[in-house]
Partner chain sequence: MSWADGVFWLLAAVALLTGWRVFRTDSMVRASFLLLASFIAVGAMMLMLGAAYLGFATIFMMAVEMMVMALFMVMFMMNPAGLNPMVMVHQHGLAIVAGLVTFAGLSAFALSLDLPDRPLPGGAEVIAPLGRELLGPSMLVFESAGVTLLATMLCVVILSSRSGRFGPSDLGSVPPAVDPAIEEDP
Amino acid sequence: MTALIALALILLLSGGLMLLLAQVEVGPMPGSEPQKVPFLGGSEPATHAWQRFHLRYYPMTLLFIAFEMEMMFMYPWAVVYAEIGAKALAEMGMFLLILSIGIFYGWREGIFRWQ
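Can you show how this chain looks by itself in the form predicted in complex with the partner chain?
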(Lines of atoms letter the chains of each structure in order from A and count residues from 1; the text may use other names and numbers.)
(Lines give C-alpha, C1' and ligand atoms only; values in the text may rest on other atoms or scores of the structure.)
Protein backbone atom coordinates (compact mmCIF):
# COMPACT_ATOMS: atom_id res chain seq x y z
CA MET A 1 0.00 0.00 0.00
CA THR A 2 2.83 2.41 0.81
CA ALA A 3 4.30 1.65 -2.65
CA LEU A 4 1.06 2.90 -4.23
CA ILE A 5 1.15 6.04 -2.16
CA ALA A 6 4.78 6.57 -3.17
CA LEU A 7 3.90 6.08 -6.84
CA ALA A 8 0.95 8.45 -6.64
CA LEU A 9 3.07 11.05 -4.81
CA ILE A 10 5.88 10.82 -7.37
CA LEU A 11 3.46 11.12 -10.28
CA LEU A 12 1.58 14.10 -8.80
CA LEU A 13 4.52 16.04 -7.39
CA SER A 14 6.78 15.75 -10.44
CA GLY A 15 3.80 16.57 -12.66
CA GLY A 16 2.98 19.55 -10.49
CA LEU A 17 6.62 20.70 -10.61
CA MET A 18 6.52 20.73 -14.42
CA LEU A 19 3.08 22.36 -14.42
CA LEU A 20 4.55 25.16 -12.30
CA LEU A 21 7.45 25.63 -14.75
CA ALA A 22 5.14 25.54 -17.77
CA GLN A 23 2.79 28.25 -16.61
CA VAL A 24 5.07 30.75 -14.92
CA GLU A 25 4.27 33.94 -16.88
CA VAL A 26 7.59 35.58 -17.73
CA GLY A 27 8.19 38.16 -20.42
CA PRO A 28 6.78 41.57 -21.28
CA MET A 29 3.27 40.90 -22.64
CA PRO A 30 0.96 37.88 -23.16
CA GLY A 31 0.99 38.23 -26.96
CA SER A 32 -0.63 40.62 -29.41
CA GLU A 33 -3.18 39.47 -31.97
CA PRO A 34 -0.71 39.08 -34.89
CA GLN A 35 1.63 37.13 -32.56
CA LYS A 36 -1.06 34.60 -31.78
CA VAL A 37 -1.73 33.64 -35.42
CA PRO A 38 -0.76 29.94 -35.84
CA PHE A 39 2.40 29.33 -37.92
CA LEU A 40 1.65 28.11 -41.48
CA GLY A 41 4.88 29.23 -43.16
CA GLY A 42 3.61 32.84 -43.34
CA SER A 43 0.07 32.25 -44.59
CA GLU A 44 -3.15 33.43 -43.00
CA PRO A 45 -5.18 30.49 -41.62
CA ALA A 46 -8.70 30.52 -43.13
CA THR A 47 -10.42 28.62 -40.30
CA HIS A 48 -9.74 27.17 -36.87
CA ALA A 49 -7.41 24.18 -36.99
CA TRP A 50 -9.77 22.18 -34.74
CA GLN A 51 -11.93 20.15 -37.09
CA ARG A 52 -13.61 16.78 -37.50
CA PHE A 53 -10.17 15.38 -38.28
CA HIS A 54 -10.46 12.58 -40.79
CA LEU A 55 -7.98 10.12 -39.30
CA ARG A 56 -7.19 7.30 -41.65
CA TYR A 57 -6.38 4.45 -39.29
CA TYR A 58 -9.79 4.09 -37.58
CA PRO A 59 -10.24 0.38 -38.48
CA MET A 60 -6.82 -0.30 -36.93
CA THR A 61 -7.80 1.41 -33.67
CA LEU A 62 -10.99 -0.64 -33.40
CA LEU A 63 -9.15 -3.87 -34.02
CA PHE A 64 -6.56 -2.66 -31.50
CA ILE A 65 -9.16 -2.33 -28.74
CA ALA A 66 -10.32 -5.90 -29.31
CA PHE A 67 -6.73 -7.13 -29.44
CA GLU A 68 -5.90 -5.17 -26.29
CA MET A 69 -8.20 -7.41 -24.29
CA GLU A 70 -5.80 -10.24 -25.02
CA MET A 71 -3.13 -8.44 -23.05
CA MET A 72 -5.48 -8.43 -20.07
CA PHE A 73 -5.64 -12.23 -20.21
CA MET A 74 -1.92 -12.67 -20.86
CA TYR A 75 -0.58 -10.97 -17.76
CA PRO A 76 -2.05 -13.49 -15.26
CA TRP A 77 -1.08 -16.31 -17.64
CA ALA A 78 2.55 -15.13 -17.53
CA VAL A 79 2.59 -15.30 -13.73
CA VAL A 80 1.52 -18.92 -13.49
CA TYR A 81 3.20 -20.10 -16.70
CA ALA A 82 6.36 -21.46 -15.08
CA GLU A 83 4.25 -23.34 -12.57
CA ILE A 84 1.79 -24.96 -15.00
CA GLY A 85 4.20 -25.45 -17.89
CA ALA A 86 3.36 -27.03 -21.27
CA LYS A 87 -0.44 -27.01 -20.75
CA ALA A 88 -0.33 -23.22 -20.28
CA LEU A 89 1.77 -22.83 -23.43
CA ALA A 90 -0.75 -24.87 -25.40
CA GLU A 91 -3.72 -22.87 -24.10
CA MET A 92 -2.12 -19.50 -24.72
CA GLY A 93 -0.93 -20.74 -28.09
CA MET A 94 -4.52 -21.49 -29.05
CA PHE A 95 -5.69 -18.15 -27.69
CA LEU A 96 -3.00 -16.32 -29.66
CA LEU A 97 -3.81 -18.33 -32.76
CA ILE A 98 -7.49 -17.41 -32.56
CA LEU A 99 -6.67 -13.73 -32.32
CA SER A 100 -4.01 -13.90 -35.02
CA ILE A 101 -6.73 -15.06 -37.41
CA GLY A 102 -8.41 -11.70 -36.69
CA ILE A 103 -5.22 -9.79 -37.44
CA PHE A 104 -4.58 -11.83 -40.60
CA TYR A 105 -8.12 -11.10 -41.80
CA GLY A 106 -7.62 -7.39 -41.03
CA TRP A 107 -4.36 -7.39 -42.96
CA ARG A 108 -6.03 -9.08 -45.93
CA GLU A 109 -8.79 -6.47 -45.87
CA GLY A 110 -6.11 -3.78 -45.91
CA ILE A 111 -6.93 -2.02 -42.66
CA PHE A 112 -3.27 -1.54 -41.68
CA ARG A 113 -2.94 1.13 -44.36
CA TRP A 114 -4.12 4.70 -44.48
CA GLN A 115 -7.76 4.19 -45.56
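Show the same protein again, this time as the form predicted alone rather than the form predicted in complex with the partner chain.
If you are looking for partners or other molecules, they are not here, because only the chain is given.
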Protein backbone atom coordinates (compact mmCIF):
# COMPACT_ATOMS: atom_id res chain seq x y z
CA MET A 1 0.00 0.00 0.00
CA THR A 2 2.87 2.37 0.72
CA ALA A 3 4.34 1.64 -2.71
CA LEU A 4 1.05 2.71 -4.29
CA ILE A 5 1.04 5.94 -2.31
CA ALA A 6 4.69 6.58 -3.23
CA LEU A 7 3.91 5.98 -6.92
CA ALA A 8 0.93 8.34 -6.79
CA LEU A 9 3.09 10.99 -5.10
CA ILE A 10 5.82 10.63 -7.74
CA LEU A 11 3.24 10.93 -10.52
CA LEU A 12 1.69 14.04 -9.00
CA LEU A 13 5.06 15.68 -8.46
CA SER A 14 6.29 14.90 -11.98
CA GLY A 15 3.01 16.14 -13.46
CA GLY A 16 3.25 19.37 -11.48
CA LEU A 17 6.88 19.79 -12.55
CA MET A 18 5.89 19.37 -16.20
CA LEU A 19 3.15 21.98 -15.81
CA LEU A 20 5.63 24.40 -14.26
CA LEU A 21 8.19 23.79 -17.00
CA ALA A 22 5.53 24.36 -19.65
CA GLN A 23 5.08 27.90 -18.34
CA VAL A 24 8.76 28.74 -18.86
CA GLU A 25 9.28 30.44 -22.23
CA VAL A 26 12.01 28.66 -24.17
CA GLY A 27 11.42 30.28 -27.58
CA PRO A 28 13.58 32.83 -29.38
CA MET A 29 14.54 36.08 -27.72
CA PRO A 30 12.00 38.91 -28.10
CA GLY A 31 14.17 40.88 -30.53
CA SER A 32 15.17 38.00 -32.86
CA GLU A 33 13.28 36.94 -35.98
CA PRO A 34 12.28 33.24 -35.80
CA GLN A 35 13.19 30.95 -38.65
CA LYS A 36 10.38 30.74 -41.22
CA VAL A 37 11.40 27.53 -43.04
CA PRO A 38 11.45 24.00 -41.60
CA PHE A 39 14.80 22.53 -40.59
CA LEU A 40 15.98 19.91 -43.08
CA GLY A 41 19.42 18.75 -42.05
CA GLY A 42 20.78 22.27 -42.25
CA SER A 43 19.92 22.83 -45.92
CA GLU A 44 17.04 24.53 -47.68
CA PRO A 45 14.20 22.18 -48.70
CA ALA A 46 14.08 21.47 -52.45
CA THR A 47 10.27 21.27 -52.65
CA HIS A 48 7.35 22.67 -50.74
CA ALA A 49 5.89 20.55 -47.95
CA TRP A 50 2.44 20.57 -49.59
CA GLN A 51 3.74 19.42 -52.98
CA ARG A 52 1.39 17.08 -54.81
CA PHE A 53 2.45 13.53 -55.59
CA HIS A 54 1.97 11.89 -58.96
CA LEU A 55 -1.21 9.86 -59.34
CA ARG A 56 0.69 6.65 -60.18
CA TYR A 57 1.70 6.21 -56.52
CA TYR A 58 -1.85 5.93 -55.20
CA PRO A 59 -2.78 2.48 -56.65
CA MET A 60 0.40 0.95 -55.26
CA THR A 61 -0.35 2.55 -51.90
CA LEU A 62 -3.85 1.07 -51.90
CA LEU A 63 -2.44 -2.32 -52.80
CA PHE A 64 0.05 -2.08 -49.94
CA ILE A 65 -2.77 -1.20 -47.53
CA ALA A 66 -4.77 -4.21 -48.76
CA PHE A 67 -1.87 -6.56 -48.02
CA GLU A 68 -1.32 -4.91 -44.64
CA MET A 69 -4.98 -5.40 -43.74
CA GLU A 70 -4.70 -9.03 -44.78
CA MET A 71 -1.78 -9.60 -42.44
CA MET A 72 -3.47 -7.65 -39.66
CA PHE A 73 -6.45 -10.02 -39.79
CA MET A 74 -4.45 -13.21 -40.32
CA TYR A 75 -2.42 -13.03 -37.10
CA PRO A 76 -5.42 -13.05 -34.72
CA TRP A 77 -7.16 -15.53 -37.01
CA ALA A 78 -4.34 -18.03 -36.48
CA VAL A 79 -5.08 -17.99 -32.74
CA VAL A 80 -8.84 -18.32 -33.21
CA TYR A 81 -8.45 -21.07 -35.82
CA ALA A 82 -7.09 -23.45 -33.19
CA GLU A 83 -10.25 -22.95 -31.10
CA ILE A 84 -13.00 -22.77 -33.75
CA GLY A 85 -11.70 -24.95 -36.58
CA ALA A 86 -13.46 -25.29 -39.94
CA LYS A 87 -15.76 -22.28 -39.49
CA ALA A 88 -12.72 -20.00 -39.01
CA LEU A 89 -11.11 -21.57 -42.09
CA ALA A 90 -14.23 -20.81 -44.18
CA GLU A 91 -14.33 -17.21 -42.92
CA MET A 92 -10.68 -16.65 -43.80
CA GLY A 93 -11.29 -18.20 -47.20
CA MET A 94 -14.08 -15.70 -47.87
CA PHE A 95 -11.87 -12.83 -46.69
CA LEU A 96 -9.02 -13.91 -48.97
CA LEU A 97 -11.46 -14.37 -51.87
CA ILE A 98 -12.70 -10.79 -51.49
CA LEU A 99 -9.13 -9.50 -51.35
CA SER A 100 -8.19 -11.62 -54.37
CA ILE A 101 -11.07 -10.16 -56.38
CA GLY A 102 -9.74 -6.68 -55.60
CA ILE A 103 -6.21 -7.67 -56.58
CA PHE A 104 -7.34 -9.27 -59.86
CA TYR A 105 -9.41 -6.17 -60.63
CA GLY A 106 -6.34 -4.01 -60.07
CA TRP A 107 -4.29 -6.34 -62.22
CA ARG A 108 -6.85 -6.04 -65.01
CA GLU A 109 -6.79 -2.24 -64.69
CA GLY A 110 -2.99 -2.30 -64.96
CA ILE A 111 -1.89 -1.00 -61.57
CA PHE A 112 1.04 -3.44 -61.52
CA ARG A 113 2.58 -1.87 -64.63
CA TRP A 114 5.11 0.69 -63.48
CA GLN A 115 5.51 3.55 -65.93
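Numbering follows the first chain given and starts at 1. Think of the rigid core as the biggest set of C-alphas that the two forms share within 1.5 Å after superposition. Treat the numbers as computed from the prediction; the structure is a model and nothing was measured.
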### Message
My question is whether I98 is one of the residues whose C-alpha shifts by 2 Å or more between the two forms, given a fit on the rigid core.
### Response
no
